[in-house]
Every structure is written in C-alpha cells, then in structure tokens.
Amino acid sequence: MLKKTADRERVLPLLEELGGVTEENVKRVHELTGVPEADIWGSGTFYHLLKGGPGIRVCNGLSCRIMGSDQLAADLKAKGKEVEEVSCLGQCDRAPAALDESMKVFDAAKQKRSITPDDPRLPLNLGGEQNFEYAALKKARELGRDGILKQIEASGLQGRGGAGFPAHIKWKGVSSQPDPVRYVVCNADEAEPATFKDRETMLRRSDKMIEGMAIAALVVGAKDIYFYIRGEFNAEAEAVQAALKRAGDHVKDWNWHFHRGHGAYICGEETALLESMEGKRGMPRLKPPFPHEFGFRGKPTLVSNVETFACVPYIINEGGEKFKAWGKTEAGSKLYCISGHIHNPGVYELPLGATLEELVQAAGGYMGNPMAFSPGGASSGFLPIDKRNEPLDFKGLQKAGTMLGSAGVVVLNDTVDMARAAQWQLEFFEDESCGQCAPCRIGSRYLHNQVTKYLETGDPAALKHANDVGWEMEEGSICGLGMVAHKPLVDSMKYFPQAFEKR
C-alpha cells in the first residue's frame, strides 16, 4: 500500500523526462514522488521507450517485412549505424519504416502517404482544411445532454477503435453514474500493426477530434479531458496541442491534459491504458467493473479513440440519420488503412461495409498477384483473396470468423510465404503480451516457437497442437490480445494448408 502522500501518476512522465530507467533516475523519481524504488523499477521496465536503446529503430511488422525491412536493417548496420528492430511503428504506409534518434521518420522525404482527396461532403474529410468555428459544439450546448444522446444513438456510431461497441451506450453509462467526478479519455495510443488512421486524423483533423471530445464531456459531465498519445507520435502530439491552442475560448470550460505513452502495445486496451495513466504497468484489469463505473482514479470514465470522437461534430451538425446513411452495410463512413502489396498505401474514407476490392481500387490497385489479406490489423488474422468482396464491417467479418478491428488492411501477394507471415505476426504478439495471464503468456510463446520450429525443420508435426492451444488462449485470456494472438497461425493453416506441408 502506497503512502497517501505518494504520487504514482508522476512516475512515468518523470522517468521519461530524466531519460529512462537507470539506478540514478529511479532514486530521483522516488525522492520526487514518494513511490518505493521497487515499484518504480517494476513500472518503468514494462515500457520499452523508457529502457533507452540505439539510434535508429527499424520496424519489423508485417507490412514492413514484406517490403524489405530486414534488408533495410542490414544496410544500416553495414553503414555503421546503431539499429534496433522493433514492433510496428505506425508508419505502415511508408514501409519499410524506421524512426531516427528523435522519433522522426527516417528518410521520410522518399516516402509518400495517401489519403482520400478533399471532399467537403465527407464526415471526416482528412483532406480538408481544419475549422475552428466549432459550430457543432455550439449546437450541442443548445441540444443539451438528451438531445445530443438522441443524435448519437440515431447515427448508429460504433466505436472506431476495434470493438465496435455502440457509442451512445458508453456515453449513457458514464453520464448516469452517481459519482459527480467523471473523466473523458481519448485513446490515441495507436499501436495495432497496419493501423495509422488515428495518426493521420491527429495530424490533419485535430479540430474534429477536440470538438468531439468537448461534446462528449458535455454529455457525461466531465471537467477534465485527457489525451493518451502514443510515445512515438511526436509530430502528432504537437499537432493536437497546436489545434487545442487554436480552439481557444471554445473549449475553455474544460481542463485539458496530455499523457504520453511509453511503448506498450497492450495500452491500446482501455483498462491497461488507465493503469498506465495511473503510473502502473499497463496490464488489463479484470472486468467488471467497466471503466464507465470504475475508470481513471476509480471514477466513471469515458474512453474512446480518435476516430470515434472525430465523427461526432458531423453527427451534431448534420444529424444522426445523415451520418448513418453514409454506411453501406453498417452506419457511417469509415477510415480504412491499407498497406502491403498495393500501389498507394494510405488512409481512405469509404462507406462502412466497403469491400477489399473497393478499397484497393481507391488505393491504386494490387501489386502482383494478390493471395491473402488481413482485414483489421494483426489481431484479425488472414483471409484468402477470394473473400475480397466480403463487406469490411463489424458484424459481417465476425460471422466470417475474423473482425474489422482497427481496419488496418494488409494485402499479401503470392511472393509471401504464409507460414513466414504467421511467424512474423506471432513474434509481435509474444513480444507485446503483458504476461499477466498464463494462456496468453505461454500460448503466444509456444505458437511462435512451434511455427519457427516448423520453418526450421519442415516437419508439420511441430504444429499439431496449434488449434488446441489457440482455443485455450481464446477462452482463457483476460483481454483481447490473448484471445486473438493465435489467429494469424490458425487462419493461415486453415486457408493456406499448402504452406504448412512437409518441406
């Protein structure tokens, strides 16, 4: 039990400010916060950005690997550069991606990013100019809590972070709590491989996100609003802060706070994010209670992601029904990320329920002969290309045994060894498992080891327990990471059995 005077929430920001986890820095943080040194070591060493490291960080995520990141790392090492190969950097549209010592995209001038061109009719319109008149916030004040909730419900808005949970239910859940102290938290810790839509939204349309958060705070009765921004997103954090400054008096009724992530994929899970904000290791909480009852500092908390908040101004200005009508199979427009073997990787705003074929058409077409795709980041596994005309939505993909997730689509052509692709994804999950629960901690390591053994020996017997272990992980894990970590391998074995024959 910590002393009442101890300030755990300052631990991680102070470690970052001082330069990471060292014996000297831990002692200093203890002196400043009153938190025991053992607790500081335990929290700090959980986050890889607080451990220090060499200069250039090269991404070894799926999109980067198939576009040559292994060769990029080798070339940099041959030039005498210090290189660390790391999990996805959120720059999949610039594959193979790397960040330099100051967290800037390495050699960015040679790499392009694509988005849907400016179209004022679009709900998010990443290509448009920012607008700080905040007409939606003004209208929301006139509508009041019940009027706003009516429009959010009519819009059919589902959380755009991955789970697709109806937004109005979350908002109502927080606003109906008896505790008068409530919080709004924006989850901008975008770390799902192949996902970079929130990155572009923060860079290009922070105005919409901030206005949406203010409207949410009106509804739930929060006075304090927090951004939790991925640690690698320096330019994005600066863009949000600049937009907040331009918003000025429109948002002066709230206290705005920034919390930088420190390099842990698991903190994309909302309760792990809250643990991190409180200065702890980012480990998911057991639920219930859910954050709308017991969230940040034990208070009712609304946690939603960047894209979800950014949809709100359009809904208030134009009406929920108009937003809903943008959808093809489900409500609204959707930001889809696409990378891999296509000509113009980027973020495209399409009707929710668009197909891979429609998305690829927007992205300039396939490179080579397409064979497989991942519909929603590493967590969604793989589908064969003959499912290219399935709607990319929440319910349809769930019925197909996968999920839309973060809408991070990766296209693989027939030059890719699917067993190798599964190995790369499992390497990611093993590295990013928080280790709290045995099914995930042991299962992710076991599956990664076994597919590696198969690739080394060519003996399919190495994978004979893969499906059973996958089932145990899905049924027994605390959070979504463990429940889906087996999918890249199990799906590959199901749809591409020829890749797992005797070699």
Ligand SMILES: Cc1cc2nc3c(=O)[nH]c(=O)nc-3n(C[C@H](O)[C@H](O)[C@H](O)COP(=O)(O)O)c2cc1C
Given for the second form:
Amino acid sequence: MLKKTADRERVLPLLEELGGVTEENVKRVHELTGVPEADIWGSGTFYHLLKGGPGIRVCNGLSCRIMGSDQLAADLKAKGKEVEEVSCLGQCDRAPAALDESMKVFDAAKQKRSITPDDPRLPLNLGGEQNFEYAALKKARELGRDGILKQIEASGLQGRGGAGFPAHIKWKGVSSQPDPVRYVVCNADEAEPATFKDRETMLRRSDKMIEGMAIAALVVGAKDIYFYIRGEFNAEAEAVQAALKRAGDHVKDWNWHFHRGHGAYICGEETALLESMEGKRGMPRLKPPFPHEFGFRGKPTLVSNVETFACVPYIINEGGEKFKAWGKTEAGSKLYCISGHIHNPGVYELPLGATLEELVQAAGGYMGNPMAFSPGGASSGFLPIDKRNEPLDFKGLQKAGTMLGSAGVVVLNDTVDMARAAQWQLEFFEDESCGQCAPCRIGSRYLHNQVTKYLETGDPAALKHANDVGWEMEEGSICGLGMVAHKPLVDSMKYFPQAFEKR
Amino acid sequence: MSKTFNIKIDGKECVALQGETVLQVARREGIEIPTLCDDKRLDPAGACRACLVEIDGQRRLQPSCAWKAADGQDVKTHKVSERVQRHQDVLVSLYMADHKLDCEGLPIETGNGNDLRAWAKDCSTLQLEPVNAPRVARPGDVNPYIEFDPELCVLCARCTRYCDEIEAVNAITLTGRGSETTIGTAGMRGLLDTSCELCGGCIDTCPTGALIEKKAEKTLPHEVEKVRTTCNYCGVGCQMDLNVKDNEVVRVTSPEPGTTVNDGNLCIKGRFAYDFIHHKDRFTEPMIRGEDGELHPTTWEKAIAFAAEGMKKVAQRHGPEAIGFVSSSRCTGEENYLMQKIARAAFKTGNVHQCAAT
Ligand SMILES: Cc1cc2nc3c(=O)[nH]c(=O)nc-3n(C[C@H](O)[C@H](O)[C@H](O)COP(=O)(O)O)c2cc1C
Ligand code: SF4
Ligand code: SF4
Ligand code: SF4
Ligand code: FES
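Having gone through the form predicted alone, I am curious about the other one (the form predicted in complex with this ligand); can you provide its structure?
First the chain shown before, then all remaining chains and molecules of the complex.
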C-alpha cells in the first residue's frame, strides 16, 4: 500500500544517528516521525549497521578468505579485540580487509594493488585528474533531450550495475511517463562480493559521475537527484560531496540528496534500494511495475549505477560511436575489478569483452596455478580456468549460463577447495537474503547447511537434492539474489565434480 | 461498466474484467491455484510463490495473485505445465524443511488449520533435511488470546499486512532478515504492551496456524460444526461462525472475506468473548429478587409485570422525569426503537439514551 512516506524516510537516518535499534531509540523515532513503533523496529532490525557498534569488522568475502581473513580475525581476537565477521566489504584489493571501529580500512593487505594508469584517451580514466569544466553538460543542454538520447543510443551503453540493460531505453522510459515529477537515483550501494569499481570511481572520478547524473536529469526532467551510498563507504561519500562542491554552479539546477546504506547487500537491488530510501525494510518489490514507472515515492525514477553515469560525459563529448568503438564484443570500455590469486588486484579499464587472460595480464599475472574464476561476483558462480579466453561481456557470459554482473572477477588457484569456496559464497547469500520469499530464504540456508554437512562428513549424499533446490531458487525467487544464490555450489558441482566426491 | 476480454487458462477460454488478476479469473472459473500469502482484502505481496504460473511471453514464472490479466493472455498452471508442477513440488519441500511436521512427515495442523498440509498432499515432495532456521517467538507474551509459533510460520506476512492495511494498528512487523526473519513487535514486547487491539484478525488470516487462539489450540477445524449467527455485542451486525463441538461453542471465527458485511473481520469481543455462553454464572432464566434479598426463578410474564409495576410506581410517586432509559449498545435498531417508544409513549419522558451514543 502506498503510504504517506515523508516521515518514514527519516526513520533509518534517525536510528543511525541515535546509535541503532534499541527500544528507547525506536520510541524516540516514533515520537519524532509518527511512524508506528513496530514499523520502525521492523525496518531497523533489517539492517546490519543498525544493530549497534561492534568492534573491528573483518571481511569474510571470498577474496579475503583466500588471503587469510580467518587468520586475521583470530590474531585480532587473540589481542583482545572485539571482532565481527562481515560480508564482503568491497576492499578485495586489500585482502584480507577489515574496518576499524571508525569504519576506516585497516591495512593488512598481502598483495600490491594497482589500477589502469592515467591515459586521457580512456572514457573513464580512473587514473586521471578530475575536471570540473563540465563541457559535456554544456553540450548536452544544446543537444536537448532527443539529441542526448540519440548519442546514448548510438553508444550502445549498457547499465553497469549488473544486468547490462540498454541505458537509452531506460532513460526514454522515464522521460516519457505522464507524471511530471521524476527522480534520478545513483546506485552506489556496491556490495556484490569482489566488486569495488564504484568505490574507485567515487574516490577518483566523482566529476564524471556527477556530470553524467546531471545530463540524465536533463533528459528525464528530474529536479531531485539522490545518491544511495553504501554505509561503509565514508571516504567515498566525502569524496562525492567534495566533488559536488567543486562542480558548484554547473549543477545548481538540481537538488542533490544523500542517502546512506545501513548494511544490507540486497539494497543494491534497485527496488529494495527504493524501499530503503523510503525508510522501510529493504525487500525487493514485485516487478512490474519497474522503477521507470513506479519508483521512489511511486514516481517515475531512473536508477542507475555509478559507472553507468560516469560513462555519459565521454559519450556526449566524443559522440556515442566513439564510445562504442572502445568495446571488443560489446560497446564501450568497462571497469573490471580483479582480486584473488593474481599479483596486482585492482580496477582495470579494458575494452568490454576482454578475456580473463587479458585482464590478468593487466593485473600482474597469476599467483600459483589457476584453477577457477568468478567472472562477476558471487552471483556469477564459478567457471573452470579453461574459459580464460572467453570474452567477459554481458551476452556471451549469459549464454554460458553465468554473468558479467558487476565485473567483480576473482581468480582461484589450485590450493582452494571448491566445496569450501561454495560454502563461503552460500554463507554470504544466506546472510544477505532479505527473507521475503521461501525459495531464497529457505533454499540458501538449506544449501549452505548441506554443503557444510558435506565438508564435515565427506559424504556426497548431503548434496543429493542440491540441483533440485537450486533449480527452484532460480525459478521461484522474487529477485536476482535468490535466482543466482545456488550458483556457487551448483556450478562448482558441475565443473569440479572431483571436489564433491566421497572424502 | 468495466471492459471485459478473454484470456486462456490451461486452454480454457475465460472472461476477464479489466484490472483483475489472473488468480481472480482462475478462481471464478473454478481453476484451483494454491496460495498462501493471498488475502483478497490485502494488496498482493507475491511473496509465498505458491501461485506462480507460466504466462506466454514471460521468461519467468509469475505470481498469478499479482499479475494482471490482459487480452489474449495464455496462462498455464501446474495442471498442464510440468515446470509449474516441479516448482510447486520443490517449493513445498522447502517449506516443509522449515516447518513442524507430524509423524507422517506432513505439516502439522493446529486449531487454526494449515493450508500447507493440504497442498503438500497434492505434491510429490522431496525429503529435505530440516533447515533449523533461527527464528524466535515472543515467549514472555502473556496476552490472553494470541499465540505465535515461528515453526509453523511461512512468513507470508498476511498477519502484519492485515494489522497495517485493515486494522491500521501496526502492532506487529516482520523483523530481522534472511532465515532469521520472524514476526515481532517493537522491542519484542508482549502484545498487551503494544498498540494491539487484540482483534484476532491476524489469527484469522494466518494460513498455516502459526498464529493460534490460546483458548482454542486443540480443536481441529474439521471437528467442529459452524453455526452462522449475528454478533450481539454491538449494533454493527457482524456475522460470525460459532464453532461448535459436542454442543459447546469452542471458538468463534469470521466468515470468508467478501461474503458478509464485516468482510472477514471481527473485534476482540466478537472473536474472543464467547466464554459467557457456557459460563456457570450465566443467567438462563428470568429471576425476581424476593423479600429475602435473593434471586428466585420465575416466568417472563411475571418478571416483566413485576418490572412494569415497579417503574409505574416510581412515575406515580415522583413524576415521569424521575425515570430514565438507557439501552445497550448490544441492542438492534428495532430494539432501540421500542426502547424510546416505551420512554416517550408509555412513560411520557424524553429521558432516553443509548450507551453507544455520545
Ligand atoms: C541482489 C542484487 C544486488 C545488486 N546490487 C547492485 C549494486 O550494488 N549496485 C548497482 O549499481 N546495481 C546493483 N544491482 C542491480 C540493480 O538492481 C539495477 O539493475 C542497477 O542499479 C541498474 O543500474 P544500471 O542500469 O546502470 O545497471 C543489484 C541487483 C541485485 C539483484
Ligand atoms: S530472492 Fe531472496 S533477496 Fe530476493 S526477494 Fe526473495 S528472499 Fe528477498
Ligand atoms: S490482534 Fe489485531 S491489532 Fe493485534 S496484532 Fe493481531 S491484527 Fe494487529
Ligand atoms: S504468522 Fe501466519 S500470517 Fe503471519 S507471516 Fe507467519 S504464516 Fe503468515
Ligand atoms: S498467493 Fe501469489 S505469491 Fe502468494
């Protein structure tokens, strides 16, 4: 039911300000907003960061685990520190990563991280200096709605948030709604394990992202623009704010608003993100209706990823065709994140459709004998290393039964037990499932339990029903989380059967 | 009149009205689709996934409870689609791995029924190991009527949506996340310490008996005979079903939503305050207090004559203004009419009131 949401939107920020969900805080927020206490409690308990301050947060993501996060946690505990194990922190290039009490990255990195060096020709060029002349925005104003859309269409830009949906269709979709109030939302909740490209983009090239958002707002006719930035990304939020200040008068036509995540991976899913912005539990909505018709506060809303927006200035400045030409199998250049068993984890801007082999070359080569890789975060499952020469793009990987997703690539060498890797990924999905629908809520726990049982007993009988359950999670779940949560296990069983034999 | 068009369900041509969901059309046509989270009074949640069907042109299975029928749509249910049937088989198996089962391995039934049980019987289920989800109840909740057992809860959120969308009370909420999700209150307090009005509507909408009436836990739905009656606690005229077992009212339930004025709703009195029916102190015949100060059984004729006599005496001695009439909110409109007629016509006084008037 669509409710008056104005006061509800204050619930989560207020809870955070007061120090998390406690009975007293809930009462206080109820007095301040008029939202029923139970609703405040229900919303607050959904979010990890509203549970009240723990000590050090040690990442238990795959890349950190293979770099020894368990040991790091044990060492810290031995020193008498309070340690909490948390889902991937988006710092996989600093593995094993941890955040200290004030959410600062705690440096225990074992590899030398790197990034594509400055090259002014590159569309995103993370290594370059920020530039606030905003020539693209000026040009966009001259081009007008249709002129901009023509360039976006010509560029072949696909959304970089995971689904690879053509940007121009979405932009057109929002701009052609009858409702005159529309919103632009930047999805900066980046929490897909092994993904940290939006983090680097915000830190290094907020200029491009902000300019892209302003151009999008011109096209869809939005006055209000929102950021939804992952709760742990404090330095990134500050970088965006600083850039916004520097953009100054160029972007004064719009009201810029900041929302912070509160510790829930699922809030990266666009409709869960909107629910969260409205102060509710981050449970994905049924689609249709899609956000372009029924988005934030029920209004037409363009939700797009940080990187997608950051591609836009180049497209307007240089023309869509030129952006497109950067790609190999699909349009444009792409930020690939890579971590795991390679020498220089980091974010690399390569032609879309680059292969794992090319990416690893940019990242300083393999560590040890490579055996498997994830092409796009935990959601993409695992592929055997013999696919190292396949293009990492949206359509090709989808055909191969996996996905490019957020382009969070992880390489595993032959020291890794694939059953163990699958268990780690399932632990993540069980923890992060919103719990709304049974296939995902029960299925991810079931698979996590069963692979754990297999690891304990060595008896493959524990995994007898894994394929059926995985099939149902894909068919029956509401959103993309549940649809792919089985993949790390089911795909590993397919590609690495020897890892699941009797032991 | 709203627009009508045809859709096909399992090959059968069905007439649909603009705005209807596929489930609504199917139900009218007698095509059965299982549901857990659907309650026609509530906005569709599409969360339980029981009602998924194949819709021509859609890559994914879609919830028929939320999917709008459209002209020419071709829909396949589990009766003709192997994919939908397999989906149901595994889904039910997952629900059962997260549910209290009886010795036959079926979802157990409480006094409030369990739709999952009937559905499980229709499916070829897998024997999945129990998942032992860490869901909590509210063990300290001392409210007299409502009990919650998380091990029977399928998290359809009907109770919380009912409390919000129908009662507008918002006493209960989904709380926690993932496999820990459960039904809670602010601070996990007992219902008496929340905004709860103890209407019991959450029990009524619960499909699996995770919410049960404390007083009526044991008696299973098939053991009772339902007797339709009108609630006489107030003048609204809610219809209710007395659940009768061995000549005793063991529970009160509300009729199907959409069939009576109260649309499946009742209040705390109608739903829970039925203990008086068989109470030992209940008056079951007219009585007159004698000279000895005790009540003595009598007949209606004598009792009414006695009361009339007494009132007339007061009027004679002190005048009609010395008498006032207050009727109960439990009276019907007709009874209230008669009450004011006695006041005005028989006793010639304007002192007449009704306790529900303010
Ligand atoms: C479980 C889940 C998590 C997601 N997380 C993110 C995320 O962190 N950042 C993001 O941009 N998109 C994420 N998405 C994709 C969004 O739903 C949405 O498609 C995207 O923000 C659209 O932007 P784009 O068109 O620029 O790709 C996620 C999707 C799912 C199903
Ligand atoms: S698939 Fe998982 S995360 Fe998505 S709506 Fe269902 S329970 Fe929530
Ligand atoms: S008894 Fe009524 S008011 Fe109380 S929780 Fe249930 S639905 Fe809400
Ligand atoms: S208690 Fe009943 S109505 Fe409420 S969510 Fe659980 S199963 Fe559904
Ligand atoms: S009845 Fe349709 S999803 Fe529950």
